[in-house]
Each structure stands twice: as C-alpha cells, then as structure tokens.
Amino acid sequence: MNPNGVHEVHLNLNVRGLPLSATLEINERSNRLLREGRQVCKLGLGQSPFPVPQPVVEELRANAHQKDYLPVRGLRELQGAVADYYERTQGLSYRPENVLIGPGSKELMFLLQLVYYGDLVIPTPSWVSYAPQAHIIGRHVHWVPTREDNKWLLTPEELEHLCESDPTRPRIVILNYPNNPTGYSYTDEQLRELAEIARKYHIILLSDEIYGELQYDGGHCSIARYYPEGTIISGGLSKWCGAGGWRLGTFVFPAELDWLAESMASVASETFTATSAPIQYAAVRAFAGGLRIERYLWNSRRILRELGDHIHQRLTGMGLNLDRPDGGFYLFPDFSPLRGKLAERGIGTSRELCNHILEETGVAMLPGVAFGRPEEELTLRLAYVDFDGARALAAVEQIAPDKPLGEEFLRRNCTKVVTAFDLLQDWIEG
C-alpha cells in the first residue's frame, strides 16, 4: 500500500505496456466507427466469412446438454476423429493419444512455449501474436527476414544460417502455411528441403496449418510428410470451418514428443481444464468429413480464390508487385513503388499509411510492422472476408463448376471486398 492508502499493483515486466493484439484492436476500432456512422470496409480482422458448416451446427445442437467436465487432453472420440483426419489428408499414422485439443490453437501454442525452454524462431513476416505470447513467457525471439521476391517464405539457407553458429541450441521454428499475413503457401519440395535442415539440427517444428483446408488447388501438404518425427501440427475448426468463436484447437504430436504433449496436458490441467463439452462433440462432425463438409470446403476454396486473383490484379493495376496467393484470405502487398507519391501525403511508415488510408477512405487494414517488418517498410496486411458468406455459397452454387465466377459475381456477393479497392485505387490516384 502506498502512503496514499492506495493498493499498488505489480504487473510482470513481460505483460506490462503490451498492447493489444493488432486484428483485435483494428476490429474494435473499425467498430467504433461504425458505430459513429462511417462507412468502413474491414479488411483488419481475419475472420472466415463463411457459416459453420450446417452438419456441424445440427450437432452441437443435438449435444447442447453436455455439461460433463471431459478429459484434459480432450474427448476420445475427438482425438480418434482428429487422427483419422490427418490419415485421410495427409497420410500420417497418429494414436488418438497423439492429439491435444484446446480452447484454441491460440491457446495451445502458448502452453508450448511455456513449457519447453528453448529459442522461438519466427520467419517474417508473422502472425502477430507469435512473438508477443513469448514476450509474455520470457523465451527469446529470433526474427528470420524473408524476401518479397520469394514470396515472403522460409528457404533452407536460411534456416540453416540461423542454426550452424550454434548447432545444439533448443529451438522451435514457426512455418504457417498457407500463411497469415501473405497468402502464400510452401510446394512439397520446398518443405522436403526444410525438413532436412531441421532433422540436422534436431529442431521441434510448430507446424501451424490452421489455414490448410483453404489451400486453393485443394492440395495443401503437411511438412510432418517429411519430418513426422519432430513436428507438431497445429490445426483446429477457426477458419476452414468458420467457427473461430467456438474456440476449438488441436495439436498432434509424433510419438517422440508425447513427453511435451503431456507437459502441456499438466499445465492445461491447472489452467483451462478441459475445452468446451459441446463444442468438443460438434467437432467430432467437422473432423469426419463427409460429402456435406467437401462439397462446403470446395465452394468456400472456389469464392476466396476468384476474390483472391481479382484483388491481385487490382493491386497490381496501381503498380504494385505481387504474386497471386495460394490459399486462405490474405494477401500482403507493398507500396514501395509508390513511396514518392505517398511521400508527398507525409507517409513514410506502414502505420502512417493504414492511418491515412483508413481515415481517408474507410478501408482498415494492418500495417506490416505488426507482424515483425521494418516500421519504414511499406507493407500492409488485407483479409478479404468482409462479405455474407452464407449468401456467397448459395449463389456459387447456382454457377456451373467449370466456369469461372466473374466480377459481376463478386461485386453483387463479395460487395464490401470490392468496394474497398474501388476506394483504394481512387485514393491513389487522387
């Protein structure tokens, strides 16, 4: 208590003066202006547009009476069903005992770092909550800058750069893939390559393919293919399955790591307890597929690519320099090429320019600084979701498979999407 009989409150040096997550405030800011009667187009926060699967929602209605407290590492069924998934998918053998559910995969990830002492190697850009939940542990971070021209992904040499200086030292390497901010996702020999670096150095890979389902060409390839022994993959229901408030997320382990899985279970025991009953019974569903759950994923995958090429040549209509993405709802474009003219409007920085932008047109996006770029480096993150999703998937249904959607489609389905680059474009050559 201080002399002026006010109780003093001691924050961790790690939390204190963290802000908060950069989606999250550009959510509520764009929010709050709404609510102020502006028109705001919400490319910032990165949620699936689309319903959760209506199989999925019949059964978390038929499972609503579950109250039960279930086992820590997850129901069973769920476990059988997440380890049959990635059989199905990707050819991997995993025991049910292999799986750890969460409320999030969010969650899960900090539960690794917290548990396992060693180094955290993020490749930048990043999802901007990686570095910040080791912040709050205490782990170091060591930022691995990667190359517009390689489309901002991870290569070997570099990996291997960051470890031969000191070969023993414990690390986890982050891959997101397809990947949020960029959109870009690794071939199977790119990721065949990497994993040879990563079985040299005994690295623990944290293989987050929450976005995999959403790969465009529908074949989206686990490094654990290659690696099976050291990787851990993460997934969940968050955006393939448009349930991220449902708060459902999986790790897998190899049967070499069950001493971490069963780490993390022990923490999990004193913290959360056990992820959400009924949610848990309703992913069961998701996990098991079926021609309901493919039919949902193929037409989801069919909307996000047209919209993803449309947005692409937008943005490189007003010069800038991309490629097209591969999967998800993201893309990370640069506006380098237009540093003079921005300059003239006093922008030098991605936050300057999501600002102005923001301000000036209505459009919220990131800027790239939040997910580890350099402050004067004129990148900014979109996601390409502020659209009806339920409304997308029926009308996609009324076009044959083999022809393309069109922009007369997007303009009439994807409204707010399109809009925001009709704004843009005009900002920019005003």
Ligand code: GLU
Contents of the next structure:
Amino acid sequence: MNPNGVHEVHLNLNVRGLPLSATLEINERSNRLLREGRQVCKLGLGQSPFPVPQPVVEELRANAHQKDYLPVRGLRELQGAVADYYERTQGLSYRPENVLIGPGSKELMFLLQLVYYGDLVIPTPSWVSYAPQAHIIGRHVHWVPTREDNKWLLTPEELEHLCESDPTRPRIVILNYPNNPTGYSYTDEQLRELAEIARKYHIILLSDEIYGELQYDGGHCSIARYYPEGTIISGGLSKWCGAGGWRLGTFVFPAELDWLAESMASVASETFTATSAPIQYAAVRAFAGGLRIERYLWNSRRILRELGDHIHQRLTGMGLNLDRPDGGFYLFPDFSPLRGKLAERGIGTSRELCNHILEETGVAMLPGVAFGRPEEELTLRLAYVDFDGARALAAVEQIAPDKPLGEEFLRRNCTKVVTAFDLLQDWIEG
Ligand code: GLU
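How about the form predicted together with glutamic acid, since we already have the form predicted alone?
Let us now look at the entire complex, which starts with that chain.
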C-alpha cells in the first residue's frame, strides 16, 4: 500500500514498476546533486543549449493573449507554415491538413502507437522512450541491433531480413537521423536503399527528424523524398529552435496515411484537446524561417560541429574507437577497449560505468542499456550541451566564417563540456 492508502496492485500491469524516463531522471538527479553543492557537468539530458531565436520569442510575446482552444489538428496558419517548410527544405509537397501539431513529438509518437495496431521495430541503440511507449500500450517491440563499425546505422539487409520472416505483418519502423544517441546520419544513397525495402514490405516509416536542422553540413535529407507514401515525418521546435520546454511537435502525413492522422486527432480531442495557442502562433514564425533564423542555425551548427569534433578527438585519445558526429549533440562511445582496466575498478556494465563516473568525477551521462543495448556493453551516451548557448552564439559572431573556432574558443565558451573531458581523462588515467 502506498502512503495514500491506495493499493499499488491496482496499477495497470503495463506501467507497474515503470521508472521515470532515463533522460528526465538523470536531469533531476543532476539538479539534486547541484543543489547539494556538488560540481556536476550535465551531459545527461539532451536539451539544446541555445536560446529560442529572438524573432520567435517576440512572436510569443505578441501572442500571449491568444486564449481560445485551437483546432485539434493545429492552428491552420501553422499547419501551412510546416507544409511550406517541407516544400522549401526537402522539396516535398504536403497540404496543410496533412500536418498534425501536438504538445511535443513524444506525445504524437505515443498516439501513433496507440491507434496503429502493429509491431514497433526499433534499431538499437535508440532514444529511450520509443520502447517504453510501446510497452505502456502493450505493443510488441522488435529490436534490430546495429553495429558500431557501421556507425550504428540500420542496413537495408537488416531491415529486409526482419521483414521477410513475416512479410505481411503490420509494422512501424522508427528511423532517427541525425541520431539520438549516436550523432550519425544516413547518406542519401543509404536512405534510398532503405526506402526500397520499406516500399517492398509496405512498412510505415516513422522518420524522426527532430535533429535534421542540426546536421552539421546543413544537408539533411528526409527519407520521405524516396518513400513519400509510407513515411510520417516527425519534427518540432525542441532541438533546432532551443524550445524543448515549449512542447511543440509536428507530424506530417502523406495523403495515403490520412486515416492514421484522423484517428490520432480523435484521440487527441479526447486527451490533450489542442496544443497551447500562444506557442502555436509563435511556431509559425519559427517555421517561416528567413535570414535571422538561418544565421542562428548556421552558428549553432558551427559551434556544435567543432565541439563534437573536439570531443571525438578527446575520446579517441583515450583509446576509444568512434567516428566524428554528423549532427545533433550526442555521441555514443563504447568503452570496451578499456574493459580490463575498468573491471579492476569493479565496472562491468554500462550502468556501473555511468554511476562510477558520476560519483567520482561529477560528469552525468546515460548508460547504453537505456538505449536498448546489452547490460554488459560498455557504451554510454553523452549530450554535449552543458554550456551557455547565448554566450557562445554571441562569441562565434566575432570569428570569421572560414576560420576554425579552435580549442581556446571551446574552453572559453563551452567550458563545462570541455572540462568534463579533462575530468574523464584524469579518471581514466588515474
Ligand atoms: N530527447 C531528449 C533526450 O534524449 C530529452 C527529452 C526527452 O527524452 O523527453 O535527452
């Protein structure tokens, strides 16, 4: 019985024992340690370090008075702005009514799984919440392990192998690129090949492109270009627009999958009703783009790319093998080259690895097991976001566009992240 006198036995079986999501738990744990006076480098939660662009903030301010419930599928103007955005950036053509707005793409993913009766196919490693959502709803999860020597990317052969065993089984396959937790993305050719398999087996692809604008070369390509009829593109303001706390996500459907959008809208109408009105009005400005937003994105990518390269160098210097990240703000190193040394310290799992590092250095990260990897694999996810993004954006403006920012810049403006790797190096050598 819990302190309120309610028997926990009445909890739905699917949620009994369900812990807080790993990303949110590590954030709360880090904040608790900070309040206790500990030094913590927060590389746990993947929250954009950058402020929301000024024109978007101004738009929110101007729309604070918007108080009416908006249409369930979203503010018409915003649906139109999102459709235009995909036309402009991907050459894809959608009608405004093909766009569904939600309070974060996470909630839309949950609704999709709720309304669609089929298996959820997730390459591992993958973001922490896809599988728990399936578990809550009672859907079968099919994990497809990927390989580090292939940048943890799903191959067409792996996808085909899964499908041919039961070709007509209904499935949603999740693809996420640039990837959380690995930082890697697919080439156009790889997407084309995956699309071919998806078409052959009538797969519904949930293409999670929330980090698309943070691909460092600015050339993010959606798989919907090659498999438009079966792809739902998931996006939102949280990552590229620095607005995780605003909670605004978008799903874009091909006309062929409107029956799914319709059903999700019905469930939305019985649950969250509609997404916050002022946030939707402000989001129109974000998706409209323009020079100021482009400049913000260009600078954000420049900082993250150099920081990602710096961390990659530091990690390879510690004896780990991994590629440079392609986008976003994560890396997913495997510490197994150091297994012998770590075993002497009583570390044999990714959880133990993260707990020891946090206890002994104050660097907070997440264990590979939270991303669907085996317990004993010594992988972890680090989010290189613990710095003042406003300050870094102002500083980068002072440096000629063709010049590398250099380590001095990173030490001055992304201090805590760089320090985290000094601490980690000492810990490994110690
Ligand atoms: N997507 C972010 C992460 O992986 C945080 C938000 C969340 O998990 O809900 O850290």
